[in-house]
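Let's start with one chain on its own, the form predicted alone, as structure tokens.
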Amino acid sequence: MNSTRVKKVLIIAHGHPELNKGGGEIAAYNLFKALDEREDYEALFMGRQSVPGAQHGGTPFSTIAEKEVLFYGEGFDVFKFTQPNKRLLWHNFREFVEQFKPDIVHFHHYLHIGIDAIRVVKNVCPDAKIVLTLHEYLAICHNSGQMIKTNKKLCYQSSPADCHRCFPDQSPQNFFLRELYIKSFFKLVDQFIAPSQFLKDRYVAWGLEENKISVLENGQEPVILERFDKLDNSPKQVRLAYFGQLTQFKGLDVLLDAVDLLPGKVKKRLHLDVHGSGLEIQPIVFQERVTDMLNKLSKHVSYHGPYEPHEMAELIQEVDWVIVPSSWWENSPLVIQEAFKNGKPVICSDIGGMAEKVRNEIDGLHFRVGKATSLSKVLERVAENPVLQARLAANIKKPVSLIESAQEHHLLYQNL
């Protein structure tokens, strides 16, 4: 790449944050905006939209804003991550790449567009550098990339035989070939990015080269609200908050069980706010369990429904603690950075990227993953120790800003 001219970077995500509120989509979009504001980059964002018929001129593409393109695809193969609409990739996407002529193509995901898009880029622009940010363990684990077995136990390392036990409809041979297939595209990637050391270690154990994975944290927008982290010894109700999708892997059921286990006098000193959506698409048993618990604990728990990303800072400022009770390993949950950005300590499960990002007894508290009794003891502790919140809040390190993150990505691009 010529380091003296403006570099063109195409950032591809599995969705647009206006349409999909996931952390990966937000991270990709924030990086796009930060790079495009620099004088040395021209950035273009591409994400998926799921509404048929919204395309322009018979192509699979549409626009949502200047420099922000949406593509439409359906029937995606989530086993091999292939795009069944070969015209989308080998004609439309190929023409798009040919016209933009990027110096860098940064994939924040291969979902929906297809892992074969990596080969299209390599064929069309052989000199372009390809970067892939790994947001979870989809390449390793067919169970939604969670590395949780279908019997709900944590998975520590995949193998064709073990994967077959979780998914008997796929043979061990199919899982073996799946891994070879995915790795054949990963060989075309110049550099991988992992937002946590934990995730990097998992992919190195899976077979990726250690020196081809850089650990870079996702950047955060600056806080525009005053931080309220003054020491307060006065008795008051402790406010807790859960943010995120209401999936069976995020641990909301464990959190509600933990509140239910609290003694009555402790319940009165706590209040939990639940912000999120997606419960209606979860297994019916999980839906019913969460709904029943929300109704049972209505005096102590308030369910507020979905929220917009720009509302998060104000919502976090209203509480004392943020809780991340996920039952899977996680990687680098956006909610942890949001909490720290706003000066709030975090209570989280003691595994994976959560345990890496939140330092136990320093800027947050850990509990045993999936154990409502362990979390309940932590909640009782914060209710009865009002100075604990301020002590941990004082130790919070400022998260990486968007400007700092863009500079780190710039240096990585240059080194390629």
The other form holds:
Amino acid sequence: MNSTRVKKVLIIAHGHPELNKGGGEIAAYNLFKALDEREDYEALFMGRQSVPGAQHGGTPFSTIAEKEVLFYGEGFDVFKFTQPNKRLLWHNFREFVEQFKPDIVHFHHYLHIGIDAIRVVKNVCPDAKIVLTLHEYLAICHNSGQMIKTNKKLCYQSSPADCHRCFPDQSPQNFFLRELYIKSFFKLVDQFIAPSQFLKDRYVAWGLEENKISVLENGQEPVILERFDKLDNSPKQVRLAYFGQLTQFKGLDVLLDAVDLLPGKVKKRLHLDVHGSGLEIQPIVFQERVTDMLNKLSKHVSYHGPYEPHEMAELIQEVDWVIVPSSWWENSPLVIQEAFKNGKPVICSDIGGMAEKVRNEIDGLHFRVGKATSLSKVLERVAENPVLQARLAANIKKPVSLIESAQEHHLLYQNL
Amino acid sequence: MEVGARTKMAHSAIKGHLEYAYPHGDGLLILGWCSELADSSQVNIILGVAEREEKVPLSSCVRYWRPDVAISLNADKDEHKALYGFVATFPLPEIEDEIELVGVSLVANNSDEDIVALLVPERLAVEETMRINWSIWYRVMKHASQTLKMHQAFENLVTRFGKIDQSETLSSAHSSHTTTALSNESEGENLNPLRLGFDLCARISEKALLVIGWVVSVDNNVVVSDLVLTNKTNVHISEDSSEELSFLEDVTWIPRTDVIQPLKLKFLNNKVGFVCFIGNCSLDGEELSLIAHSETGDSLSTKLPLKDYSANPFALSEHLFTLFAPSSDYMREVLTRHIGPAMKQVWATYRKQGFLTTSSRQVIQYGTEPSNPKVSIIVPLYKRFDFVEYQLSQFALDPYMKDVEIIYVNDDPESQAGLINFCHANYPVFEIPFKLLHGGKNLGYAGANNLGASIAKADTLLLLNSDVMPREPGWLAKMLEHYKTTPNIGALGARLLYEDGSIQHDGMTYVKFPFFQDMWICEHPYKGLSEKVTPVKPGLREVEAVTGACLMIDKERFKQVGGLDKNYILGDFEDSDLCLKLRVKGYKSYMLSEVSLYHLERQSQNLFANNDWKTKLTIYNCWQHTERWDVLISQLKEARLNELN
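Complement to the form predicted alone: the form predicted together with its partner chain:
Starting with the chain above, the whole complex follows.
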């Protein structure tokens, strides 16, 4: 690639962080900002907005900032990830790409824009390089991309017959077609990015070429050091925190059960802060369980409700440990990155991306996934040994900064 | 449902119908149905006999399950709710030879006006005219609730008329007009030993009929000597014999356990049911009678209503194929002598009406067609067309496709509008040019392919099913290269795989299928085996036939043999038929196993236990195919055997 002239990069995400505060949107946006700040790059950001009243008539596009474009999308096909409004792709999106003439189109996600957008980019700008960051296991798994079977068991490999068993109203042939279809677009991608080795391994097993996937961690905003207060070395209570959506697969119920299992005097030495929201859209059974447990453990567990991403640093600094008890594989949870960024060790399940990012007994502790008894033992250990925290915290590696991440991306783009 | 009763529906809240009146030794049995009022105790059945009037409340009658009534009333079909049928008994002491019936009606208590149904006056002779309608009886027996079964009247019925075996019947439930006469055997008088019934009398054409029925003699010493069709209005008056057509000699006899069982007798032979195709029947009129004669001079007749199937092959086949079990050993003869010729005529009439031809060719071109296409791919579409999007996504990865003409043939007029929108939306995503062709009607698999071939520009065709997906780019180029460099090649096929990677097709061979009485079927060797177990043999190899799901053929040769044959009803065997037609002209069939595509075949036909109508249609097609090709296939098999030795 010509390295003297300014490269134009289009970053496509499935939302804009001002409108949706998900980890994926934030990561995409951070990359966009960091690249655009460099002299050798000019970047544009495109994300979805979902409010029909907020769009203009006759075009799906609107602008939120000079270099940040929104597109309105609805009715997305979540089975095979295609854009239902094809004209949006081959007319509006095409026009946009033709105008901007990007050298690189980086799909941070294909949700809402459509996986067929990749084909349109290839048609319009055949010389542009296409990069795709993989999030979750969407292409592999129809169960929200989590690789958990519909009977709650972990899934290790997909197949048309197995996927049909999870979703009986879709035939094995349909699952086969889905895979064939998605792969037909993936063949047009020049390079994939996976935020964890675990995720990369899953996609390689699914059929992507090994050398086509690079493992790059998401960059993190630097922590403002002045706020890094030294905590009292011998706190009366060990403080724990859970951050994230209160969904079934994030494991809050396992965590609450684990706290409940602790003997009374151990309980007194701990306190758990729960930050997050979204309980009301979960299955009723789960909602009821969590609510009951929160009520029962109200002396030891505080539920604080939702939080803004920028508040996370402050909230984490008040605690000793961050707990990520997810019962699915996870990829590279933002929570773990935030915890490490703020110097806090992590307690997490022993599978997937969590087990990769948190090294057991080095910068955190593992417990057996889904087992409250196992987590309970870890919590007890943590409660009885307050010095454990400082010892593990000292081993935490500095996270990749946004600038470093942008540089890594730059090197990747160069090698295409 | 008449047997001598006419009914009138009054404008009232009760809905009902009286169906049968059976005089028996102890009185009168009435069968009918009645929909419930809120209070069924309000409904009475009033019987007018001679000078008397008897009244019986409906609630005291035995009720039984009538799902057919429930359906027509749009009501709950549940066995415990749809108890619309009723059996009413009227004991009539001192019953004589005849019952003079004034009328039977259903009346609601609260109003004299509320007469629901009326049986017209009729003389019912006790001895002779006791009729059993097998279908209604069968239904009553089969679905009778426990309550019904315990009712005394019911027990009497059973004693008199016998049980019907519920476990097996070919056609009792469907034979709605079987009639016979039963007499009071215990009286020991001079009785007619013959029993006669019919299942179907179909008009096949102006001159041809197909008759299916049964005849037995309950006395083993008395033999059936003739079966006769006549259009005489009164069968007992002998008239000119040219009004009669005798056909006993031409029938094929088949066993009928559903008939034999209730009669509780042993027979000397299995000549019970008969099937007969009467190709030249000069009897006029819509009302025929069927007469059976015995050697000893007895005769028995039944009216034979004609059902006109002369232009409706689908209805005829549906009716026919519910009457027979495909694996019976008589099937082949029945097909060859009777059903085959009948279906052939009806199908020919249907075709003559123009259902399978069209002069309309609506073509919509998406994108710019290649100027000199190397191959024309023809893909018939029927109802499900999302396959187009998947195929295009695969074609888009193959640079060879820019020299290929792609023709999608829509064979379903109802989906044309939706399909046009779909193509319009999807073409610009993939930018693979293709044509959408529509003939304005549903032509069937053969018709749709032939239509596509008629506008194809390249000199080589590839017939492709919509559910076949290419696996690797370059597959078509490879096939064409081999095709063009092989002399006397007719059809060229590729390996087809299921979605799990196991083999769906790797060439076809002919096999005599014992469950179809040794008629030829096309087998797919290695079906279901993995590629590991059946490695690819590189290069071309000659095979007996190739599947139409992915078939390459020279356009001229295709036209030379008349394209695909339209006489296979609803599709099947056309591809084998094509390969054999080519073979006759000296062109052989080949496989190129190193080229493989996915074939998402939905489900294979269960050839063994399925009595489904469509399976039986396949048997008809199988029979046609064997009739036409038995000799050639046998020769071909022998030649290959000799080659191996």
